[in-house]
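Single chain ahead, by itself, as structure tokens, in the form predicted on its own.
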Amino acid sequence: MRGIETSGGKISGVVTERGSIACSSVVLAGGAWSSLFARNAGIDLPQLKVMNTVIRTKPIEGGPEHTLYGKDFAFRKRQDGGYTIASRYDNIVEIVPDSFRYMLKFLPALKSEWRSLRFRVSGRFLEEGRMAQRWRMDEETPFERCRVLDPKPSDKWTNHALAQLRQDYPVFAKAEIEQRWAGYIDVSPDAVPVISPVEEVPGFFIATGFSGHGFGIGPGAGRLMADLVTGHTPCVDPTPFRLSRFFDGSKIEVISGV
């Protein structure tokens, strides 16, 4: 999707690279791309990206059935008998232009979670600095130039996590790594998602900033968003998830341990 169309100040459609689609409501659920998309629509959405790497092992006989999130590692058994393993400290924050744009709003999160964050300056700064921040509906967008965000995995902290896991759980001593992959987590200043209408543009809704918990709370978030879009009584109080909390003077309270 390239952008939204409005008529009389309300949503009237969306524009894709293949043409326009008329509609009265649209939901932006673009993950790590959401802030840039919203910016082109004139909406300020404070959001940054955190990169995390995980490893997948080959099946391990006699391994634990439970899921665990500990000091140095987290693991979950997969259906094939292998395990997904991650490090609590393998949260790489690329320094990019948005880091400075939203610095003040993310200061509480920095103070709360600095032990688990690894800041890095790389070519990503220039790459994002060159990205168009505004575009016309007849122009190619950054999302069309980069269809998939596929960052290079970081070995250091996943190796550390696996080493600690082997020490605490000897059954993992012979664990073989089948795959490593990395991804960008869309994070909000308080680690709470934005599931909200955009007051300035009736008919425009945002669902993003899940801060690493999207798979867990996705079904509930989808239900809440559906209620908001259709005008039904919300399944839960949507107030804590409103976009305006970042601009109405509310204190940013960070959910610890995210």
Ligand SMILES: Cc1cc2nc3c(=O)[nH]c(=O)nc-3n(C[C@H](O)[C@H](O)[C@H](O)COP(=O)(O)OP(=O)(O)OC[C@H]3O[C@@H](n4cnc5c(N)ncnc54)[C@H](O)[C@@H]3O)c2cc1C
The other form holds:
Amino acid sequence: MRGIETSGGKISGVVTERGSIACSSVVLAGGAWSSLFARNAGIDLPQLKVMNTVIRTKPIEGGPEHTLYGKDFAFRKRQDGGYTIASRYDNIVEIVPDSFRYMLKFLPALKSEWRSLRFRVSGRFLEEGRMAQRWRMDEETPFERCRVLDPKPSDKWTNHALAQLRQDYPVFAKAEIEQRWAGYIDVSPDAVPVISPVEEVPGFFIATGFSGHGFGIGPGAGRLMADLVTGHTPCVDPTPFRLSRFFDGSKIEVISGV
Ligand SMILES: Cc1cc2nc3c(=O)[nH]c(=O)nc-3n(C[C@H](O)[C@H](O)[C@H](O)COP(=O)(O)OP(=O)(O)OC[C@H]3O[C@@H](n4cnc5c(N)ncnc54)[C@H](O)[C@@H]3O)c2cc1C
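And the form predicted together with the ligand, for comparison with the form predicted on its own?
In what comes next, the whole complex appears, and the chain from above leads the way.
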């Protein structure tokens, strides 16, 4: 999707790279791309990315059946008998132009989460700096130039997690790593998602900023978003998820454990 179309200030359609589609409601659910998309539509959506790496092991005989999120590691058994393993310290924050754009909004998160955050300056700064921030609907967009955000996994903290896990659970001594995988977690300033209408543009809605919990709360978030779009009584109070909380003077209270 390249952007939205409005008529008389209200949503009248979306523009894709293959043409326009007329509609009266649009939900922006673009994950880590949502802030950039919103910016081109003139909407300020504070959001940053945190990179996280996970390990997938080969099946392990006699491994634990429970799931654990501990001080040095987290693990969960997979259906194939292997494990997904991660470190709670592996939250890599790449310094990019948006870091400065949204610094004030994220100060409370920085204060409460700094122990688990690893700051890094990388080529991503220039990459994002060169990215168009505004575009016309007949132009190629940043989303078409980069179809999938696929960062290189980091080894350091996942290796540390695996080493600690091997100490505490000797059954992992022979764990063989099948895959390392990294992704960008889209975070909001308070680690609470935005599931909200955009007041300035009737018909425009946003569902993003799941801050590392989108699988867990996705079904409920989808239900709430559907209620808001269709005008049904919301299944839960939508107030904590409103976009305007970042601009109406509300205190930003961070939900810990991003
Ligand atoms: C390493 C890692 C571990 C995680 N572990 C957990 C976990 O244990 N539990 C949990 O609940 N959550 C976890 N998450 C978070 C979870 O993956 C996300 O919260 C969830 O995927 C967010 O869903 P989403 O639909 O908002 O965004 P996404 O899944 O990112 O989907 C957005 C989609 O929109 C597309 N898109 C973006 N812009 C455009 C455009 N302009 N046009 C068309 N398409 C576009 C993107 O290509 C993408 O497919 C983890 C994330 C990572 C990276």
